[in-house]
Structure formats: structure tokens, C-alpha cells
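For reference, the chain that follows is the form predicted alone, supplied as C-alpha cells.
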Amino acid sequence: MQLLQLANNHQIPAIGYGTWRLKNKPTTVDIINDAISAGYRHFDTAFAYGNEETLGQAFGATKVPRSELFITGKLWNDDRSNVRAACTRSIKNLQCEYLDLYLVHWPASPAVHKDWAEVNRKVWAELEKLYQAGLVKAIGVCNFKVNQLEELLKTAKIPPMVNQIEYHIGQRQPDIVEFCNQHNILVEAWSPLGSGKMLKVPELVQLAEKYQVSPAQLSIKWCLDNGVLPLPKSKDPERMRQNLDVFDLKISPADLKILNDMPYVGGSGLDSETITLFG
């Protein structure tokens, strides 16, 4: 597995395993064990996913040393006033002494909070304390747009090291990616396969056939070629292995442009500036 380097020099595996929609049930332990056997060492979860305890069972039982695992947790909106307690709860649930990365799951939405920028600043200050205390090896955010990052950076003592956003073919968000690149913030892609919707897009299927790979493999390598860390998920062990077997794939500049220029498709429609459901 190739490694990338965060702004603080902490290393992160270049492909992670996303765990959204995996439930707290025994079969999830088997799925995580399969992912570890397939070669995954980077696992992305969140308290809001409701699966921390089950993932913790898998992590606690694996023979892979903790130092070889990269485990990401996320702060849910309801815990903005209890950041340290929320983080230590996740560490306990996941059966690990620390988190490699802890992210603010969603910024405060201007549609809900008139003082959204101040809410985000206060939350970020608490994440900085977690980092300084050694509870987490790196800190970052999710779903922050450019103006939200700009406001946060005005007072941040430690800049975010990661911004995890919805990113896939047909949903590039180039303004956010460019801003993050300029500020040494690694972009991670949640839903890099468009929640599976991308895998049946004819243009993508045809290009995948040209390269003799799956549409998922092409989508994952496209993320990497654009400097973005993908977080795919599959429950099938063979597809797990396929999704990691992309580093030797060479997409031509012309085909990369075709993929970059594909129109919007497969997006969730969630916008952190207008969302009210859990802003």
C-alpha cells in the first residue's frame, strides 16, 4: 500500500476503506476482517455511522499491529459542546489507544446557525486540544467549502490536515480541491463511486473496458491521479482486492480529461451551506 504524508508528516495509506452503512452486527466484524485480509490498513468511520463498537471488535482481535492501522473517527454535530468526551468515547468503542485522524463531520450550517463561523472556530479549538494532548495523531474537517475553510483558518492555530468531501467522477468540486492543495490540506473522497451510481455510466464503463479494469478501479485511480485519497467500500472480498489493485493503472492524459469533464452525475445533493437536516 502506498503512503501519503499529511502536513504534520503523519503517514496515511493512499486508499481507505469507507464504513458508512455498515451496521453494528456480527457480519460487520467479518467484513472488516476480510478488508484487513485484502490489504486495507486505513479505515474511515464516524460515531454517526453507529458501527464503532463492531469495528472495535475487529480491530481488537486482529493480529495486525495497531501501528500499522490508520483509524479515522468523526465528531458528530450533537457533540460540538462535548468534543473531548466524544473523542474518548470513540477511542473506547474502537478499542484503540488513539485515533490517527479525527474530523469535524459537518460544519455548522449557515441555514441553521447565524453564528456558524464562530461555532466552527470553537469546535476546531477543541480539536486542536485533542491533538496537543496526543489523543489524535492528526485533525481535519469534512464537507467544508472554501468560505468555511477561509473563516476557520483566520483563527486556527493548527490548520486542518484533511478535508473529506463528496468527490467522484461527475462531482469534482475543483474550487475546494484547489484551495486545499494551496493550503496543504489533503482531500479525501467520500463516495468515490457515487454510491455505486457511477459504475453503470456508459462512458465510464467503456473506458474501463478499454483499460481492462472495473469501473470501480478506474474511478479509484482517477481520484488518485487528481491528488485525492479515495475511501471506497465493498462487502465482497474479491472486489476489495480489486479496489486496492490500481496503482499500476496508467490513465492517459486524454482519458483523464474525459473523466474530469464528465457532467454532474451520482451526487448526493448535500450542501453544507444550505443543509438543515443536521446542520
Second form
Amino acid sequence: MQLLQLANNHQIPAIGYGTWRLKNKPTTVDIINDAISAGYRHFDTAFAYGNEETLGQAFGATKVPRSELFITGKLWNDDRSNVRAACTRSIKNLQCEYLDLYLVHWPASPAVHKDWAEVNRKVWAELEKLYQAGLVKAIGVCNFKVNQLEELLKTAKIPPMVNQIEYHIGQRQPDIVEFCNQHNILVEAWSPLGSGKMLKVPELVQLAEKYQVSPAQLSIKWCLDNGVLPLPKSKDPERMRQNLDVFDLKISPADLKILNDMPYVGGSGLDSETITLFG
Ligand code: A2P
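I would like to compare: after the form predicted alone, may I see the structure of the form predicted together with ligand A2P?
Let us now look at the entire complex, which starts with that chain.
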């Protein structure tokens, strides 16, 4: 597995295993064990996913040393005034001693909080303390748009090292990616396969056939070629392996452009500036 470097030089495996939709069920332990066997060392979870304890069972029992795993957790919105306790709870649940990366799951929504920028600043100052205390090796955010990042950077002592956003063919959010590139913030892609629906788009299927790979493999390499770290999800061991087997694929510049220009084919529809469901 290729490694990338975060702004503080902490190394991060270039493809991570996404765990959204996996729940605290015995079968989840088997799925995580399958992912470890398939070669995943980077796991992305969140308190809000409701799977930390089961992931912790797999991490606690694996023979893979902790130093070879990269584990990301996320602070849920309800815990904004409770950051240290939320982080230590996640570390305990995940049986992982420390987190490699701790992310703010959602910015405070302007549709819910008049003082959204101040809420985000306060939360960020707490994450900085966790980093300085060594509970987490790196810190970052998710779903932050450019103006939300700009506001945060006004007072951040430590800039975010990661911004995890919805990113897949047809939804590139190029303004956010460009801003992050300029500020040495690694962009991670959630739903890099467009939650699976995108994989049936005929143009993508045709292009994948040309390269003799699957649409999922083409989508994952497309992320990497755009400097974005993909976090694909699959419960199927064969697909898990397939989704890691992408590093030999060489997409031509012309085809990369075709993929970059593909129209929107659907996504989550979640917008961190207007969301009221959870702010
Ligand atoms: P499954 O778990 O049955 O493999 P995303 O990562 O964008 O959220 O997409 C996840 C969806 O994509 C899941 O429904 C998953 O189904 C499907 N998926 C993951 N990898 C592949 C693949 N290599 N080929 C086809 N579908 C895939």
C-alpha cells in the first residue's frame, strides 16, 4: 500500500476502508477481519456510525501491530462541548490507544447556528489540545466549504491537515479541493463510488472496459490521480481486494479530463451550509 504524508509528516495509507453503514453487529467483526486480510490498514469510522465497539473488537484481536494501522475517528455534533471525553470514549471503544486522525464530522450549519464560525473555532481549539496532548496523531475536518475553512484558519494555531468531503465522479467540488491543495490540507473522498449508483453510468462502464478494469477501480484511481484519498466501502471480500488493486492502472490525461467533466449523476445532496437535519 502506498503511503501519503500529512502536513505534519504523519503517514497515511493512500486508500482507506470506509465503514459508514456498518453497525455494531457480530458480522461487522468478520467484515473488518476480511478487510484486514484484503490488505486494508487504514480504517475510517465515526462515533455517529454506531460501529466503534465492533471495530474495536477486530482491532483489539488482530495480529497486525497497532503501528501498522491508521484509524480515523470523528467528533459528532452533539459532543461539541464535550470534545476530550468524546475522543477518549472513541479511543476506548476502538481499542486503539490513540487515533491517527480525529476529524470534526460536520461544521456548525449557518442554517442552525447564527454564530457558526465561533462554534467551529471553539471546537477546533479543543481538537488542537487533543493533538498537543498526543491523544491523536493528526487533526482535521469534514464537509467544510471554502468560506468555513477560511473562517477557521483565521484563528487556528494548527491548520486542519485533512478535509473529508463527498467526492466522486460527477461531484468534484473543485473549489474546495483547490483551496485545500493551496493550504496543504489533504482531501479525503467519502462515497468515492457515488454510493454504488454511479458505477452503472454507461460512459464510465465503457471507459472501464477500455482499461479492462471495473468502474469502481477506475473511480478509485481517478480520485488518486486528482490527489484525493478515496475511502471506498464494500462488504464483499473480492470487491475489497479489487478496490485496492488500482496502482498499476494508468489513466491517460485525455480520459482523466473526460472523467473530470462528467455531469452530476447524483449524490447525497447534503450541504453543510444549508443543512438543518443535524447542524
Ligand atoms: P458492496 O458492499 O455490496 O460491495 P461508496 O464507497 O461510494 O459509498 O459505495 C459503496 C457501494 O459500492 C456499496 O453499495 C458497495 O456494495 C458498492 N461497491 C463497492 N465496491 C464495489 C465494486 N468493486 N464493484 C461494484 N460495487 C462496489
